[in-house]
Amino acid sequence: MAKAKYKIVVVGGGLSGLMATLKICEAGSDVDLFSYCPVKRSHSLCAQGGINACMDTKGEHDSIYEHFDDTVYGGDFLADQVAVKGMCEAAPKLIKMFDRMGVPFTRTAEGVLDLRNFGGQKNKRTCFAGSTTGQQLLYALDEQVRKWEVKGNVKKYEFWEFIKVIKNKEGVCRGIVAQSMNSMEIKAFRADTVIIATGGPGQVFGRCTASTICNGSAVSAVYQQGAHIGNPEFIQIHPTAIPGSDKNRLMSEACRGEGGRIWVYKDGKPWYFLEEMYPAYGNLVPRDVASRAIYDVCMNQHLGINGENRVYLDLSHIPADYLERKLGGILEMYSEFVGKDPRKVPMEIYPSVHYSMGGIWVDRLHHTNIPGLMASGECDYQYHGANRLGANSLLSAAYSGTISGPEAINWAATGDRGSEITDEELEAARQACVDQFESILKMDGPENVHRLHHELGDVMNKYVTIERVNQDLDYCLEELKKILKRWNDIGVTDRGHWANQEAMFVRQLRNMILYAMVVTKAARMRDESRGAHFKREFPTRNDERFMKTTIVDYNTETEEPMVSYIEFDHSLVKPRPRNYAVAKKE
């Protein structure tokens, strides 16, 4: 008997979306793959430093359990431990799979996989391909997916934007509406299951290390349609980025993993403050810890370079040929944008918004609370708790795709899909989006959409990043409500029906403002300090009240976020104080 074939819609062509697509095709079903950009330009390629897996090629007696424990400990005990354990156990197999696909992992002279140090881990367990690991993994998966595309199992919709999901009478997700970014055509697409894999919301903060397409618009859209958002207050600030007027550019944690040192001048001498504050881990403390230390040195101690908010990241003591082999792409980027050679002079860096630990709430099989809708990759909340360890992002993206892909078919085969979506329902969903877009084209108020986006980024960067204060968060929330109201007064200058980026950005901006409110309200309600979420008034972790997953729902009447908390599984590793000044105690 022939195997049933299902149509799965995957939104997002990064590492998680491509992995899910590959797994779906291998299991005999078809995929409609939607992406803002050519999939080979997805933001996954910007991950430079590596991917974590316990390969233990350095003879350090590393173990999968230790990787699991480091991840839970680094995430300040807020991640579902069963889910994290599954990811860490699968990691070595994923590396072997990528190796067979042809990913050019850097190897030692003996031909074994090379490993480097990364923050929050005392063992070397980060596999890497020079300094372009994300790009190599993405290209390998792209190659595999192209094979299925040629066979007719994958239909790519590149330069298409997801607008919303389509639900049937029973509230089950049975398709999506999307828009061509070239012709501006809006179409409805049927699906047996939908997977959202659209990455993080960095552009909500304006200047950040993320690509301009990382705006969280798709996540916000499904939130407005009833999807839970989990732990959105946990926004990762990367300690080392080049500040820029347009965007901040990441200087990978691989720099510190290969021996880079962070310092400033104090009393006329170099002060290696991370090594002094955290002697057990030194420059390899997790990102939340390093970012707060740099913030303190610059903002409170006023020791930044030339009085500015910058510190040195120094590689100049390391032999140039070694740097070229291990970090070539990163050094080239610094030279290109700053005009100085990091082999010879220390780099100047400062923390920047980088990643979102939170996102769409999913269960361990990556189902959202909307039947038929799944999420995987950075846009889900699952694997990092309150803080992500460096090099766990590529791992969680790849691993989540291996779960969501097969499970999408399983749900299509066995789930309660309710009634089939009718042509009339499809057309009604499509027409609603057409009407919305046409109304945007008619907007003629005094507000400029890009200026409003800058204001959104400025207020979020000022109040909802490294240090948070309740009074400031209350003020920020009120400012966001004002910005949301002002959105109605935007004036559109391009009223055309071909490649109208401005009108599409107007729609995205509204989603971004609503997501900013989610992040801010969740941060306001969590009165403790845990991982990337730090409050001056509540400097310690409060397990009794807040060892819970934040759940945010959309109030359709007020458009405001509603915050609640649910329990999660933290039974495998007993919570303990997080202290990187001394060696970790088991």
Second form
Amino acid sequence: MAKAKYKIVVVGGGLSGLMATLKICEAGSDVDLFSYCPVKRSHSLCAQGGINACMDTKGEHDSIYEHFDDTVYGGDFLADQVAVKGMCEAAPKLIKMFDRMGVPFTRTAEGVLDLRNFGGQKNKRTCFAGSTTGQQLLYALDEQVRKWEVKGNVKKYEFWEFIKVIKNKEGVCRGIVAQSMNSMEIKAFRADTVIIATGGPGQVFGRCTASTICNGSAVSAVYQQGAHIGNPEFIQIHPTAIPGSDKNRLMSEACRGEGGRIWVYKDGKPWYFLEEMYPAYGNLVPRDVASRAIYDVCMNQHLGINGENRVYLDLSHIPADYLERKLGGILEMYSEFVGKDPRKVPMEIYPSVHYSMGGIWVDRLHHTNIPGLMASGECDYQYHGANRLGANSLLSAAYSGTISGPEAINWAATGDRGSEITDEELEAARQACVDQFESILKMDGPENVHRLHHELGDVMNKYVTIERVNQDLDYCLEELKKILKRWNDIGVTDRGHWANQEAMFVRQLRNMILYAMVVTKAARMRDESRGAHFKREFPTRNDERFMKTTIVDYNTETEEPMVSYIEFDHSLVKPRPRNYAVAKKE
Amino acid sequence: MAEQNKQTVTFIIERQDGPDSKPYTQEFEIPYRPALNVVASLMEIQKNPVTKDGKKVAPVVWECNCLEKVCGACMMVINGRARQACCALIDELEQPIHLAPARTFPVIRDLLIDRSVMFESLKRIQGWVEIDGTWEVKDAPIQNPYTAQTAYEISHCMTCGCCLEACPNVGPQSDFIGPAPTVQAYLFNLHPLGKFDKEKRLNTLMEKGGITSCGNSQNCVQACPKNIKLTTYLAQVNRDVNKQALKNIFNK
Ligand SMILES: Cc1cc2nc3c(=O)[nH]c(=O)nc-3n(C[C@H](O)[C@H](O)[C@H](O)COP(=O)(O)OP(=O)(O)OC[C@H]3O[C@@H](n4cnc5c(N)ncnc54)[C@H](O)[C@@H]3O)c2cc1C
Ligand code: SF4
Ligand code: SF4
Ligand code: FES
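The form predicted together with the partner chain is what I need now, so please give it after the form predicted on its own.
The complete assembly is shown below, putting the previous chain first.
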């Protein structure tokens, strides 16, 4: 018997969206795939370091349990443990799949996959393809999806922007509205299920390590349509980035994994402060711990290089040929963008906004609270709790796609989907987006949209990153409200209907401001320190009050976020204090 | 470049309002900053879209994502050479800096071009490994680490199109698919499973628009921002195609 054929809309062609797409095609259904860019250019390709999976090929007796426990412990006991367990169990199988697809993983002399160390884990567990793991994994999925495109199961809408979802009378998601970034045409699309896989919201912070298209706009749009946001206050700050005016370029954690040391001068001598503060893990402490230590050394002890907010990341003691083999591409990037050779002189780095642990709330099958709407990849809140371990998010992105894809079919076949959406309903949703866009084209106030975005980034970076203080967060929220007001005073210089990037950015910016409020408000309400969220007045973890998932909902009247908390499953390992000064105890 | 004015940077940008409109140029001046690159400069223009002679204009349109020379999006012609804009450091460029779209491809608007032909070519060369499915099958085959390293090098290709823009034989005068997709065919022929479809790929490359259109002029290898040894692999493909052609004759 032929399988029933459904139409699934997948928004986003990073690792997660492509993985979901493959699963849907394999089940015999069709995908309309939307992306800002050709999916082969999606942000997943920026990932350098690697992808975690317990392959246990280094004689270290690594185990899936250990991977699971490291992830839960690293996430400071805020991740759904059953979900994490599923991911860690699937990881080795996913790696074998990628290997069969042709990912050029780095290999040992005998031709099997090599493994490297990464932060927050004592065993070698990170598979890698030189220093471009994300690029190689993304390309493998891109190639497989191209095969399905040739077969006719996938229709790509590249250079199309998702604007919002369309719900029927019963509130079930039955389609989306999107806009062509070239012709500016706005169209409504029917779908049996919609999967959002739009990646992280880095641009809400302006300068960050992510691509320019990681703006969180889609996540904010579905939030405004009633989707819960989970744990948005947990924003990972990567300890080692090259500060830049257009972008903070990431220096992969692999540098530390391969023996890189972090230091500053103190009393005229190099001070390897991570090694001194955390003897068990040394330079390989997790990201939040390393970021806070660097922040402390620069801001409080004023020991940054030449008094600036920078410290050294040093590889110059490692043999050049070893560096070339293990880190070639990354080092080339430093030379290229900074003009100095990291094989010879220590690099200068500072922490930067990098990854969002939080995002759209989903259940274990990746359904959001809006029926018919699913989410997977960095845009969802699952798997990482309060802090993500390096090399775990390529894994969660790919793994979540293997869940959301098949489940989208399952929902289409058996879900309680209510009434069919009518042509009139589709047209109404489309027309609302057309009206909104036309009114943006008419905006003629004094504000420049890009300068306003820059200010948004400044405020968020200043108050909602490494160290948070309640008074500052209150102030920040007020500032954000002012920025939201000023959004109305934007003037567009381009009023045309052809490849108008400026007008689209105006729409995106409003979504970004509203999401910034979500992050800030959730940070304000969590009076404890856990993982990436560090609050000066409350420096310790408070399990009794806050071992709970933050849920943020949109108040349509006030446009402000509303925060509440729900319980989650932590039945597998008992919480224990997270302390990287000593080796992890189980 | 000491003689240049370090306070400001001057750009002469070739603009075009739509695919069928006539190109024109505009001059912009922005404040200088150390480590400034071309994309960061275009972002500066977005914040203040005013030409050097004070005219308020629509901001320049271009494509970029990663700003790390890995997504391939931001390719344009900078001072006459096709390259990625995000890693084109101002300090290393002669001023005024000339920006133009890569006209080997249709222009959509300003510096934004349509490279869909490259992705279509990847379909034509069957640029994937034919796996049974994403489900668990068995262990993947062991691979020679040296071959894997060659594969790694070629797999850096970010479909930017610099090599197509540089190649004299790619353009309206021919249907040559160009160096990048041809060399991608070689990549899949290297893989222990991808190899199974080697003959299909070689036969495709024998057809019109395939490897015979390459005049071996070496421009591509110099243009590739990922330092892929394009001409080495093109030569290899050429040999493989010739061998396959002989085989086809004997098997008739
Ligand atoms: C510099 C850097 C290095 C990293 N290194 C590592 C690493 O070594 N290991 C690791 O595990 N993780 C790493 N990460 C994290 C990891 O890369 C990401 O979390 C992961 O790739 C996210 O994948 P994704 O599929 O969820 O989203 P993405 O790859 O970001 O894809 C998002 C997709 O959605 C589309 N999209 C977004 N919004 C819209 C919209 N409104 N309309 C239409 N389309 C839209 C985009 O076009 C894109 O196709 C790194 C991240 C960064 C920034
Ligand atoms: S060697 Fe061939 S592909 Fe390369 S530039 Fe010359 S003609 Fe073009
Ligand atoms: S081969 Fe090099 S120049 Fe050509 S598209 Fe690929 S990366 Fe760009
Ligand atoms: S923006 Fe990705 S290569 Fe330049």
